[in-house]
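The chain below stands alone and is given in structure tokens; this is the form predicted alone.
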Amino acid sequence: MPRKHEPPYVVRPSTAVLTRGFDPRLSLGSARPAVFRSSTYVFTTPESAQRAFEIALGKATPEPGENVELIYARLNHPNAEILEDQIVPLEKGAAAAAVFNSGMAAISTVFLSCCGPGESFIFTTPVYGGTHHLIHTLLEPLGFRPIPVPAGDGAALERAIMGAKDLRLVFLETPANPTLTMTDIRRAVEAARGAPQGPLVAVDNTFLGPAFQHPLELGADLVIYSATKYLAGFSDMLAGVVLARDADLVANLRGTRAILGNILQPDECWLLNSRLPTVTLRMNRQSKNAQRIAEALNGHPALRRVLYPSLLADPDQIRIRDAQCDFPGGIITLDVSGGRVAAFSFLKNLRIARDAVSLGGVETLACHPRTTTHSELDEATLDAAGISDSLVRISVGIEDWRDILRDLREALDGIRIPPGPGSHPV
């Protein structure tokens, strides 16, 4: 029996991820949420249809604890409802979360929300390519004002915040896709406070998020994620989700999201929310598969240098990455002496690993960043964001991680250039 004056007990995130958000008694005792495919739901009274559309629409405020009854599939679903839910406890800090169709719609719909025509917004480079391509193919010719900073660079990251006109907006993708080079999400907090027009916080929290990586305790304000990669685990789905301190700001984007029609299908919600319980035990196995194979890799004769966050040697990249993470992650990014020619010799050499954009997922991929995933991006950016043909980038999975190195390091050795001008042998 509990003491007089005892705190409630709070359960930790990983029985929280099963237990709440859900009740049998509403899926005829299903132990697991049912899927719930209807695109509109009947109302118990004209009272209630009334009270939920002056919810949907910002009108009105639901009271605590009080039951808004749904209305359309495109603005909410139970299988929304419960995965918003149980994904709220695996991200520190966070008090509510909405779910979307991509990644790319998650971050869609954040800029459309926080930003408007005429307003500027600050985004760290490299950003994943997709990212650039909605910043210079939609906002910017709309009349948003894009400030791009170097990631890392937390004094020209200052320089901009104070120095924009009309900010709404401070976007950071750390670590960097796919240089792995880290952003002081707490510097980005304090310097957007500082500033007159108070802009928002974001972070891409797609590498090292949920398990080892927590903006919002931080202090930023939106944390973002690519949920096709770690979250869903398994490369066989598309999903995104945005989590928040302020549940006023996730009722916002729901708002926009009603209007884009982007909301996260019932099959997709359903599965995800499957995955959740193991994202942490997944993310755990990666990390330690590629911290062993980074190391062991580094050194390696036909690598310039290995990236990775164990393996870094500016002061300012480990103070960082000591700040505000708490292991290294699944991501490694190779730099392979011989350029592109290299480069495509060792994918072709690979045996287990799989040449395949994309990351997250129980297998390893690996990918050549320059021609796939960044290759929206114009010369000068890619040089000046430090993303060459050298560069190869892996998704460790959960294979036995012997086998991958060994599979990584046969490659390597493999590699072959053919002779021509400039080339030499490897």
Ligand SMILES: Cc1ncc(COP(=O)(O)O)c(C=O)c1O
Given for the second form:
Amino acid sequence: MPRKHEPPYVVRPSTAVLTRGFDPRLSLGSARPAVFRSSTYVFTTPESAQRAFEIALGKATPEPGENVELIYARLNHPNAEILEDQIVPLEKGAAAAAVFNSGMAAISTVFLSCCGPGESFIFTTPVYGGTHHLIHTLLEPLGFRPIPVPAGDGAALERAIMGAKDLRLVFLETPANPTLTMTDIRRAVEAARGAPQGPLVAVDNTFLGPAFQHPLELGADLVIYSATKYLAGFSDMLAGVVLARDADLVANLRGTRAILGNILQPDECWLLNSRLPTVTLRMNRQSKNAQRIAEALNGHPALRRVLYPSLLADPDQIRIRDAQCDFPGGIITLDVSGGRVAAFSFLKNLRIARDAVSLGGVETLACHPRTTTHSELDEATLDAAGISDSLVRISVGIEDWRDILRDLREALDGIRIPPGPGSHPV
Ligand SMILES: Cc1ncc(COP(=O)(O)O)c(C=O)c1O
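Show the form predicted together with the ligand, please, because up to now only the form predicted alone has appeared in this conversation.
The complete assembly is shown below, putting the previous chain first.
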């Protein structure tokens, strides 16, 4: 494709993300891509317009090296193309990517493309509250058949995969938000391959990818991101990405995206594009910071437990971690003694970390999942998933880890539980 400008030899991912997918000659020599805000594109000839539509509608496939003209920005635009090309080398095993205007847009498009009314899909619990909402408020009433399986329970997942009727999709969120429970991706893939309908396996890789967990290499078909988090990294935009080993799967998602109109807009593509070369640097620093902090806080008298991948005790969870995670990542969940009152007191005491939902940004954020990110889940589901009133999720940033540790320690030391009915001193 003339739009591409690539070195004539294979380069490593951290180089490819800076060299692939963008030809400065197509942006008047600008070293950074221009932003193409146009909603519609002028055709060279009516024949080239006809050809572009035939290809867009799947009636024809482009010849190798053919320059297919752009049509309309809901279908595709240059900044999406550049971003989609540049993100591929970051995800081990990926052949193609599609970008969306939020993580939820990416997740919804995967469900709507891969499964239909009357068909089943399996999902691990807990899942992010928005995904839970999508499943139960939209997909289930439309006739989709969701089958929940507890995160980390490989045997239950295998049984569900073998027993489900018309199974189209196995959706794993691992590590799970906010409990960090890990599900064995390879085991799920092997079970799915043995299932009669050959369901696709999709992994929400928001917590550890693309730096520390590589589901496509473990055999998964689709990797999904809330790119709002680590990929964008500065808590200043919303985006979603889906990557696959099979470019045809991505083409199918782009078809649904054109109908739903949830492609990432040009300015946002441009912004996310500039964040890609530093995602691994930022995530490495966040993981190192988080590991030091989690291990230093472990055993603090105001805590019942510190949930963090380097502090796992369960042998099966340790096995899964060692098999599929390169580093533990930047999310720590604290289990505070004293329930919601103590958790809220802790959040109020913080001076550096801010009480906000979302994660993956360069600044440290903390939130109370049961009353915020996971408040869509009913009480029974929250209890079964272990999302108790005493959990606080911390997304560790790139500040000096000693300052964050001090902030968290002082906030724990300062927990006060006012006397009153039902409250117990810590
Ligand atoms: C694991 C996970 N997946 C998906 C999402 C949804 O992403 P977005 O807010 O970009 O729509 C979130 C948001 O917090 C998340 O934590």
